Every structure is written in C-alpha cells, then in structure tokens.
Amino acid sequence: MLVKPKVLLPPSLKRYRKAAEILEPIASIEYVRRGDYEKHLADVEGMVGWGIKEETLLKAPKLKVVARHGVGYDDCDVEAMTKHKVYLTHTPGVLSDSVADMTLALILACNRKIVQADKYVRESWAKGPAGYPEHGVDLKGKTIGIIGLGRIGFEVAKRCVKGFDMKLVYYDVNRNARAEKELGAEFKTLEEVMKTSDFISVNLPLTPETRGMITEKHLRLMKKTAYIINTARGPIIDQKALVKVLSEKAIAGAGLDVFEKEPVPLDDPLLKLQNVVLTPHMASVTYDAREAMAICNAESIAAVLRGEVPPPNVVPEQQGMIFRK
C-alpha cells in the first residue's frame, strides 16, 4: 500500500475545506499546534509553518516545502533552506485588499479620533455638555504618501485616490508607471514623502535595507499634522523614535498594526500614548484573505509534492531553482 506523503497543517486551518480538498487526494494531513510540530518533524514532506531555521531543518530531513502564511517571511532563514533544498512559497496577492482595508480604517481611526469617541459615548457624553470636543479633517484634497508602492500600496493608493479623492506621492526603489498613469502619482525622495504628505503609509517588506528605515531623522520631517500608518512591518520604523515624537506631539498621531516586539510588552511607553491607535497584527485578518492564504499555500505544497518545481509562489530567492530529494 503507498503511504501518502505527511503534511503538517495548523489546526486553524481546518475552517477552510477548499484548501484540505486540495491536499487530501496526495497527503496525509495532520493538524498540530504551531508549539508541537517538532515532535512530528522527521517524516514530515511538506507544512505550513513559521519563523523556520536550521534547527528545524536538522529535524526535518524529509522535508520539501514550507509554505508561509502571508507575504513576509523575514522570519525564515531562506538561505539555510535554500542548502538544505526546501522550498519555502508564500502568498503574495491574496492579501492585499485585506491590508489595504486595514491601513484605510487606521487612517480613519486616527484621524477621526474614533477609539476616543467610543470611549467618550461609553464614559462621558451624557455627563458633560453636547458636542464632541476633537476634530478631525477631510480626506478629500489631502495628501496620502505611499513609502512601498507595490501589491498592497498600490491598493491602499487606489482606495486613497479613486475613493476619497487624496493627492498620491509615493517612494520606491522602483518607479511605479501604472500607479503613475491611473492614479496621478508623483514619484518623491523618502524625505519629499515625509514632509509633504498629510497622512503616511508604510507598505514595505521587512529586508535588511528596510530595517530601521524610517528613523527619528524622517519622523520629524512630518508635518505636525500628519499621521503615518504602518501595516507593514514593525522594524522598519525606528520604534524608540515614533515614540519620542509621539510623545513630543510632533505629529498628530500614528495606527500601528505592526512592532518591534509582538505581542507587544505591556510596560512598552506606546501603550500609554493617546495619539496612537494599536491592532494586533490582525490586517490580514479576513475570512476571505485566510481562505485564500489557505488554498494558495495548499496550491504550492501540493505542486511540490508532485513534483512540479519550483512551485508557485516560490519566494524570489529560490525562483528557477530546482530541487529534488
């Protein structure tokens, strides 16, 4: 009797049948905590996993392909899979509507004070005087600046322009002639984005070039009623330094769905600030994104599987590159 080959799945991913439908026919699935899969590591062929290094791979000397929720893998050290001839796919273009939702609530958030405003209803409405004392502004005719107008920034710019009539500056290594061409957008410097836009969006990965990028330098360039958004990565801004002008109110305020830390300390100085709205690392939070994460990563494990390499969604550094065990 063939013995299919074992893949390690989540359990939160039993939701999802379209994406086990896809794996059933050739594996043999089990659903492990992230915390137990290094019991389960020596016959495994294939999984769905995280923050994956050499250590697990030693454990591992069947395996073939781990497929990453979501578009970062900065966790992943690509180049030790890259020795031990493991694939390692994500899922670019499944999640960027989903994101860009999210930088647009956060943007909204912030700038219509609306965590402030419940907690006003729930506490003091009816105690004070009518009229709500904060104030925000329109949308329309302002600025959005785009730091990283790739899948997501470009959503996020299209929302911005198309939706709320926003002027577009952005910065990127590379130009963006579509973003140019259907949404007006004007290619700036990193320090042209800061000082001219009235609400910023980080939409960058996380690479060693990025780290720190934005730093307490950038941070002040801003004008004093701005906001930036940061749904990317926590690390690429300098963290100490948004807090510091924070604090300062040199800029109106900032929406962080991504740290430095994660899960965020609670003695970290951002969680006393009141110019900042927080979320849980929760912009690709959607059923639909997580089916579709689902179902993409099933895509590439199967692919590899049966022997279809590289396969889809193959990160950049392992494209063309053919493994076989």
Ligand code: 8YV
Second form
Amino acid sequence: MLVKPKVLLPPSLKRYRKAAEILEPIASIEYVRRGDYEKHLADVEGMVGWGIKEETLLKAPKLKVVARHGVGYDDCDVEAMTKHKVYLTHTPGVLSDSVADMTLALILACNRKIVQADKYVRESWAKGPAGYPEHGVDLKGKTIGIIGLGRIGFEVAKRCVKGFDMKLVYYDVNRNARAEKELGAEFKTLEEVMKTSDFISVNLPLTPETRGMITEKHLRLMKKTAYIINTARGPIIDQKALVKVLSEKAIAGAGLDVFEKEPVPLDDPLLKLQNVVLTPHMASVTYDAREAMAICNAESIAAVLRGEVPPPNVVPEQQGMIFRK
Ligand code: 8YV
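Would you mind generating the form predicted in complex with this ligand now that we have the form predicted alone?
Every chain and every other molecule in the complex is listed next, the one we just looked at coming first.
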C-alpha cells in the first residue's frame, strides 16, 4: 500500500474541516502541538509552521513545504529554506478584512476610551456624578495616515474614508494609484504623515528596512492629540521611544496589537501606561480569516505534494523557483 506523505498541522486547525478535506486524500495529517514538532521531523513532507529556521530544516530531510500561518513571515529564514529547497508559502489577502476591522476597533477604543469606560461602569458610575468625563473626537473630517498602503492598509483606508468620512494620507515605498483614485489618498513623506495625521495606522511587513523605521524623532512629529495604531509588527516602531512619548503625553495614545517582545513581559513599562489599548496579537483572529488561512495553507501544501510547483502563495523571494526533492 502506498504510504501518504506526512503533514503536520497544529491542533488549533482541527476545527477547519474544509482545510483537512483538501489534504486528506493525498496526505496523512498529524495534529501536533508546536512544541512537539521536533519529534516528527524525520519523515515529514509538509507542515503549517511558524518561526522556521535552518536547525529545523536540517532535521527534516524530506520536508518540501512550510505553509506559514499568516501573511508575515519575518520569523522564518527564507534563505535557509531556499538553500534546502523547501517552499515557504503564506496567506496574503485572506486576513486583510479582519486586520482592518481590528485596526478600526483600536482607533475607536483609543479615541472613545472604551477600556476605561467599561472599568468606569463596573467600578465608579453608580458612586459618582452622572456622566462619563473622557471626551473623544468625531472621526468625520479627521485625517487617517496609513504607513504601508498595501492589501491591509487599503482595507483600513477604505473603512476610514467610506465608513467614517475621514481624509486619507499615506506613505509607502510605492505609490498606490487605486487608493489615490478611489479614496482620494494623498501621498506624503513619512515625516509629513506623522505630522498631519490625527490617527496613524502602521500596516507594513517587518523587513530589515522597516525594522525600527518609526523612531523617537518620527513620534515627536505627531500632534499631541494624535494616536498611533500598530497591527503589523512591533519592531517597526522603536518601542522604548514610544513608551517615552506616551509617558510624557507628547501624543494622545496608542493602540497596539503587536509588540517588540511577545508575549509582553509582565514588567514591561507599556503595561503601566493608561493611554494605551493593548491586545494580544489577535487582529487576524476571526473565524472567517482563520478558516481562509487554513484553506490557503492546505492548498499550498497540497499543490507541492502533487508536484504542482511553485505552489500558490509562495513567498515573493521564491516566486518562479522550481525545487525538486
Ligand atoms: C498571525 C499575523 O496571528 O498574518 C500575520 O502575519 O501576524 C497573524 O495573522 C500570526 O502570524 C500568528 O499566527
């Protein structure tokens, strides 16, 4: 009997039957906790994974494809993958809506002080004078500044312009003609975006060029009343500098779903600040996005196992490359 190639999936993907159905006819699926992947590497041919480095590849001689469960793959060593002829695929597109929704949730939570308001109702409302003292602003007419107007940035921009009637400025290494035409986006330098925006949304991938790109100098250009939202990757903003400007109240606040170090250490000074809303890297955690990501991963792995290479959603660095193992 022909032995089906072994594919490792994290148990969290068990609930997405449609993804399993793509793989079941051609692969033997094993649901393995991330920490236990090590024990299964000798004969594995495909996996959904995170943070894959060369040491893993060296223990997995039959491995042909790693499907990164997410759009960002900054935690994977693409050069080592290419050297070992292992495809790296990711999930662009399918989570843009959920991340954009979360960005708006953070904008609104920061601006309307939703976290403090909840605490106020639970602990103080009945005791004190009626009426909540913290004022937000109307989003209508305010300026959203998008840093990185790609797939996710576009969805954030669309919601802000079409849903909230905001003005849109952006900075990117590439101009976005569609956003300029459809959303009236104004292209500016990074410094101008920092200066003129009432809300800033960071929507860039983490690369050597974007690491530490938003420095103290940039943060100090922001209006005192402005907020910065990061649902991309923590290290794009100098977090120490961010804590500094937030503690000085040099800016109004920040909504952060991503951090320099995750999980955030309990003694991190960010946790002491009142002018931040913090969420645990959950912007893509909706059933819809996670199911679509699981399906996208399953299709990429299945393509490689069937010899249809390069597979769909291979990372740009490997586009056009054909590996034979
Ligand atoms: C994931 C993400 O939650 O897509 C990304 O790049 O950051 C998220 O969708 C994260 O990669 C962990 O799975």
